[in-house]
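The data below hold one chain only, encoded as structure tokens and taken in the form predicted on its own.
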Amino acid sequence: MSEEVKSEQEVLFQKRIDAEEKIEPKDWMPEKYRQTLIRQMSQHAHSEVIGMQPEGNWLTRAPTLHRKCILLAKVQDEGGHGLYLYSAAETLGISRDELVKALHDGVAKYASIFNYPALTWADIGAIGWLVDGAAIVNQISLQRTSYGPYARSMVRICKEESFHQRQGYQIMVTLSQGSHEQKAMAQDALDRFWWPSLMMFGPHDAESAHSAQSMKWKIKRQSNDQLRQKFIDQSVKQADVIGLKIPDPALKWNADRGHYDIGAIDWSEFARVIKGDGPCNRQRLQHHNRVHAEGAWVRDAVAAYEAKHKQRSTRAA
């Protein structure tokens, strides 16, 4: 393809992109646009799976019956999430096994939130009411993002994570009802929750690399700031209303913004743990990798089962 025809197609791909079009697999898209998308919806898939492990960590351990089948339902659910992100992203030419080759080799990313332990059974709660939060405020814009396989799924994964929030909420509540040991621990799970939780949304936008180019192309549809902007102002007001404090000395209001202002974010903790030294990566790998491992009977017997039912279906015919 020579260069004028390539540059034509993508005015004409813009075009679309500004006329509020999807964009679906098998229409022409910029090579930068397919390689955005990959990497961001692979990146999704990863965290949903990959944030498993801390909650699925407590099943054995809920405190009652009914917690513990809200949370297995919870958990069956961001493995449902990964399956189809995973199917979405399938959809732009990479296999499966392509994109679980990327996360093991450490080239694929995974949200940096789960690389912290839960260590109380207030930190499911945080991470429900917080982490499930942050994922929500950015999925709910997601749904209207340009490609069209990522925005349908975002649709059912959005109604469930609402879901997963309250509960998370829910925990959080009780806990700030319960006894001074409880609030407590309830306080102290916010304590080393939300600051990662922020860390979240990204670098701020003149830091990020990709987010200009994913703005232009619609993939995203509200920048780093402004999404971390709605999810503290909407967590604050949470806060209080349980009684817990957010842990920000510098946390105020501002009136003529009309939003929180809040103190500097470390950002070199969130450069430590996604370059792989936060509390708990090399476990969460280690552990992803020992499972999908033990689970390739399983994939060889749906791929044995398969071949077989075609070759009946072609003798059939």
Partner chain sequence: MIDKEQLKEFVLRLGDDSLVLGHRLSQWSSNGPFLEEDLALTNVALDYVGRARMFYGYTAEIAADGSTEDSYAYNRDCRDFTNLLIHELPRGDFAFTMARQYLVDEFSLAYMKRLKLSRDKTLAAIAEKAYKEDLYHLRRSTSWILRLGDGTTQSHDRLQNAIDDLWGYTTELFEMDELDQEMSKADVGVDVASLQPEWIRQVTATLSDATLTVPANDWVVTGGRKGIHTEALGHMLSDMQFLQRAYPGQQW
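Same protein, different state: after the form predicted on its own, show the form predicted together with the partner chain.
Next up is only this chain, free of partner chains and other molecules.
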């Protein structure tokens, strides 16, 4: 294909994007658009699946049967989100096996927040409230992303995530109304999860490597800083309602901007955790690798059984 024809296709493609048309799997798309989506959607899918680990860590210790059922259903939903997202990514011509292999090889990333440990029951509250809360802010914006299958998966995922966020916040409400120890547990969880949650939105706009092109292709609809600000504004109020203190001495309402100002984010920590040097990076990947390896004989058995039965039914016919 000549350079000229390709660029004509690209012009046409950009026109469709500008007209807010959704791009569908069989449509022509620039290779870089496809690659960007594979990277982003698989990272999103891996995050859902790796995110099952810190929460799963508390499934057997949930403090009431009601909480246990809610958490079971929630972790199950996260796995379900992983499934839709892997399937949506597969429409771009890549298999789930390849995506999982990229995760195991350390080529594909997942949300850094899941490299922090869930140490107390309040962490389950903080993860639902802040981590799912941050994810929703991002995902609501992604409902309007230009790739059709991704946009549609976000619609369903957002509905479930808003239930997750409410259950997390509900845990924090209950703890903050509880004993002195429970309140301290809630505050400690907020202290540890606040800054990593803000980092979930990625680097400041000026430093974001992929942002400009993604905005042009409308894969991203709002910038990292816009989304982060939205999250900060909503969370500060929610913390206030339940008497918890945001761990940022510089936090201040800015009447001119109509937003909260915050202190400096420690980007060196962000870089360190992404690089693999966070508290749980090793365990998270090792767990995923180990479980995948332990399940190999089951997957082999399914394949062998199906092959035998196909053979038998062919013979019978």
